Structures are given as structure tokens and as C-alpha cells.
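Taking the form predicted alone, here's one chain by itself in C-alpha cells.
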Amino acid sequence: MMTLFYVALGTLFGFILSRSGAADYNYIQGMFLFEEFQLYGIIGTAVALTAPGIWLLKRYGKTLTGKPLVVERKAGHRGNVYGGILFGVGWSITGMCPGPVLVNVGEGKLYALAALAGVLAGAALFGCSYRVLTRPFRLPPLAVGTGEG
């Protein structure tokens, strides 16, 4: 049942990305060239709404089983910087980050298939090379969970 709920939320999120222009290559390129400012407003609105929501969840939130919601702070390391740079370069070149890639595929844009292949290949390459990258980037040990959140 929860899977259907997550699919519905993902579909709603994709619809919002599509209608707002956040998945449109021209808007994204315009944002990076400082010619279009619509996406800055969308991102600012998302931060303005999400930050207090996360604060409230951390303060008063409970899990479905009634336990207090715990959001752990992640340690910073140089991998965050290099990963952020790599993410930004990929975003500016393709005009898509992982969410909009799926939106563009769903809209039938063929060029998005190349971006999707890049996302999947990059994730696979990172997963396979994580142990090698741990020392030079001072990455934390990989923690594999149950997949249940």
C-alpha cells in the first residue's frame, strides 16, 4: 500500500516539475546563464516552505509506529564538494538533475534517455568505485540498510 502512495507522490512531484518549467531545458539553461529567473523563485519557494517543515518534523514528528522522528546530521567531507561540483556540471550540461530526467523521459523527450543513461552509469560507477574513493575523498564507510527507510 505504501508503494502506491510513493508512486502517487512521485507522480505529483513530476507533474509539478513539468508544469512549473523546472524540467524544461531552456528554463534551466536560462537560469544558469542568468537570463531566466523563474527557477530561482521556484527553488527559493521550495526552501522557504521546506526549511520550516523539516524543523517542525524534527521537533514534533513521529514515525508511523509512534516513535520520535530522528533526522541525523550527515558529516561533511571533501566528497561533498567534489560531488556537488560534478552534479552541477552535469546539471548545467544536460539541463536536468535526476528528478527532471524522469519527467523528461515521461514527456517523451528522447534526449532525456541519454541523460538517464548517464545518471545510471554514473551511479553504478560510483557504487563500484566507492571503496577506492573512500581514502582520497575521506568518505565515510558505506552503511547498507534494510531499505525500509
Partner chain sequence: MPLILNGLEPIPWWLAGAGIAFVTLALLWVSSNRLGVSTGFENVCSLVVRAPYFGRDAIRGSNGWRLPLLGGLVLGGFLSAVLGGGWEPTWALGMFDTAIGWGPAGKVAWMFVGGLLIGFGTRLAGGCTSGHGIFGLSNLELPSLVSTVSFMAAGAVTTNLIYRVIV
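Now show me the form predicted in complex with the partner chain, since the one above was the form predicted alone.
Partners and other molecules omitted; one chain follows.
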């Protein structure tokens, strides 16, 4: 039952990303060239509406089924900057961030399969080198991780 809910939510999310330009190579380049407002409008509206929503839900403190609603904050570390930079370069190269990689695969964009293979290889490489990266990037202990998202 819950699995179906997550699939449905992902499907709605994917449909919106697909139809709004958020998963479109031209719109992403237009955003980074400061020529297209669309993506700034999408992210800005999403944050402007989600922020008060999160605040209210945290104040209410309970989920739909009455369980405690907890929002764990992410740890800060050097990876926020260096990882962010690497991701930004990748986002520009592919025209896709993580959600849209999957959306483009679904749309039938064949090159998105290569992007997905790269993303999974990159995540695997990161996970396997966590111990080596911990000290230079001041990362939290392995059990905690860099932050889920």
C-alpha cells in the first residue's frame, strides 16, 4: 500500500519535471545562461510554498497516521562546496539533475541511459572511497553520511 503511494508520488513528481522544462536540456542551459526565467520560477515557487508548509508540519509534529514527524537536519562539511561544484558541472554537461536523469530515461531519451550509468558509477565510487574522503572533506562518520537527499 505504502509502496504504491511512493510510486504515485514519484510519478507525479516525474510528470511535473517532464512537462515544466526542469528535465529539458534547453531549459537547463537557458537557466545557466540567465536567458530563461522558467527554472528560477519553478524552484522559487516550490521553496516559497514548501517553507511555510514544513514550518507548520513541524509545529503540528505528527504525521497523517499520528506518528511523530521528525525532520533531521543535514550535517555541514566541506563536501557541501566541493561536491556541489562537481554536481553543478555535471548538471550543466548533461542538462539533468538526479530526478530528471530518471525522467529522461522514462521519456525515451537514449543518452539519458548513459547519464544514469555514470550517476550510479559515480555514487558507487563515492561510497567505496568514503573512508579516504572523510578526513580531507571533514565528512561525518560513515554511519551518519554526508546528508540524505
